[in-house]
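What follows is one chain in structure tokens, specifically the form predicted alone.
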Amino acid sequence: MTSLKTPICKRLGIEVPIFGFSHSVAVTAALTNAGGFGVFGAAREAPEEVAESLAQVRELVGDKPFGVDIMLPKGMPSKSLDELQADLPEDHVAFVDGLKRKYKVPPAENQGFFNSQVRSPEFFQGQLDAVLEADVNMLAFGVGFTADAVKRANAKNMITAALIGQPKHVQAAMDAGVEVIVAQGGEAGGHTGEISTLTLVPQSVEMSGGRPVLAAGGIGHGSQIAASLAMGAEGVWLGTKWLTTIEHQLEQGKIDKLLESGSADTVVTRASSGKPQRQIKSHWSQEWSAPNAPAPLKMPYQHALVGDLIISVEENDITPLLTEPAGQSVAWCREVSSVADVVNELVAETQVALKRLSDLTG
């Protein structure tokens, strides 16, 4: 693999400016070992699980750098899962019960994040504390951030990054002391905004005061990496691209849906978490957008409402309701391949695109 170094690569000691978000320990480690920068998504892990997962990544990558992504959203109630469920509106509970009957979904047999954990200030604080005690090189804030969290991370010699979806968030991140801006356009999978990547990135670069900017949202081809560099970004942040890698080991039903999907086969819905999330279209998103459906509840109440159903859908492979957070870059998820092969392909495509630009100006 030919290196493709930008200033942030030199700062972090990586070969290529490809940052990868994944909930998989194996993917995170494989990307770092392939010369990029793996970022482990810890949002679904209890504090004690966060520590264990980060230790596993460190063991796999040695002294190579990697990061972790957590959430610090504002306004979360300090309530247990049982307390949240006791407060759920009757019509919402009835609607979910109707989905269970319609799709013949049995009760979940196992405990998972969605039916055993609850997003609360205590949960997020526990995750943050666990990260700050771990051996990681970067702390990224996927949703929300605080100046205190940034300061604590800096005290542990961690670089800080924040995902932003609007230009106004750039200044807020800088005011909090964040060092790297991840400008995530609305094409992204997972929690996302409405401004496109092509519009958001150059505005973020203008406002960043010289801080490194990474482009995110809908990026799955090297020509988009070249375009991001041309806009002033120092690298890219990819998530969807890793879902169909060998290392991820996603359920076959989800892999099949991802491989069959194009950019028009994603939709933004609040039905899974309560916050806008881009995911693969399915009967799940269709049912929640139907005229008779109640409006999804805010986080974490929607999570408390549908958690057991989500777990059972995956346990029992209820294909019509099966979905996965994914961005419009799913169009480039065309086959199952290794993380290293994906990185090599992206670098080769980037170099071809950069050569095209060079020929135009030469």
Ligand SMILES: Cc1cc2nc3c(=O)[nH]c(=O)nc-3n(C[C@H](O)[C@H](O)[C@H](O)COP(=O)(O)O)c2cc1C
Second form
Amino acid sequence: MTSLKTPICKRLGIEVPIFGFSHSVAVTAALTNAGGFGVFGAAREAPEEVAESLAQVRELVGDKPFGVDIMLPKGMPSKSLDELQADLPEDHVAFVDGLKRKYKVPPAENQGFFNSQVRSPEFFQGQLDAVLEADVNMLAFGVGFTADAVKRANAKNMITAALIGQPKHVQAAMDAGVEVIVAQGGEAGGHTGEISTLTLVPQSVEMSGGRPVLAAGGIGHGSQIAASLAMGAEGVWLGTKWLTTIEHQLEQGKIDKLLESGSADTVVTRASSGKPQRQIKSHWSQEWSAPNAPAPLKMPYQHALVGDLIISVEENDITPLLTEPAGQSVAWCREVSSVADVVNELVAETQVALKRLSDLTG
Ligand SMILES: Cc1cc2nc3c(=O)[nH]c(=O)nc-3n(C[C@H](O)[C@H](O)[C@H](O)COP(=O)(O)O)c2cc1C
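Form predicted in complex with the ligand, following the form predicted alone:
First the chain shown before, then all remaining chains and molecules of the complex.
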């Protein structure tokens, strides 16, 4: 592989400035082993599972560096799933029951994050404690961060990163002591804001006081990596691109949808988690934006409302309702290939784009 080193590569001991978020242990490890930096998304794991997953990544990567990503959103109530469900408005429950009847969705048989866990301050604290006990090199905050968590991570020799979606959040992250800013534009898959990557990245670089900025959101081709570097980012942070890798082993129904989707086939909806999330368009997003649909509830109530339905849709492969968080970058999910092949292709494309730029000035 040709080298593409930026200062953050030297700081972290990686070969290429490609960071990747994934809920898959195998993808996280494969990216780190391919010379990039894998970041394991632990937000959907119970605290006791977090330690196990991180130990598995460490086993697969040896001494090479990798990270973990958790969410610390503010304002979540200290309530159990049963308590949240007891508070759900009748209209919303009736609407979801109607969807179950319309699409013939049986009750879920298995337990997963969406029907057995609930986002609460206690849940987040448990995840944070588990992460801080683990052998991991970076702690990234997906939604929300605290100066205390940053301090505790630093005390364990972890570097910290925060995903931000607005320029004003750069200062907040710096005030909390966060070292790496991940400027995530609205094109991104998952929870996302409204400002585009092209607009957010240079502003973040300007405001970051020399701290490294990684560009995220909508990136699926090396020319965008070159553009990100041209804007002053020290690297890129991709999520969607790994969903169709061999290592990820996503359900076939989801892979099919991702492979056939283009940039116009994603939508931002609060229907899955209660916070705006970009995902593949489906009957799920359509039903929730229909004129008769109630407005989705706030996090974590929406999750308590739809969790069982989400699990059962996946279990029973109810294709029309099947969706997955994905960014406009899904246009570059064109085939199933290995993480290493994706990295090599991205690096080669970046080199071509950088040469094109240097020819202009040469
Ligand atoms: C399936 C999926 C789940 C995601 N979940 C999280 C998450 O739990 N925490 C987080 O910080 N970011 C999450 N993200 C966002 C990624 O970290 C990343 O910023 C984003 O995917 C970049 O844009 P892209 O999807 O166009 O590559 C998720 C993205 C995807 C595609």
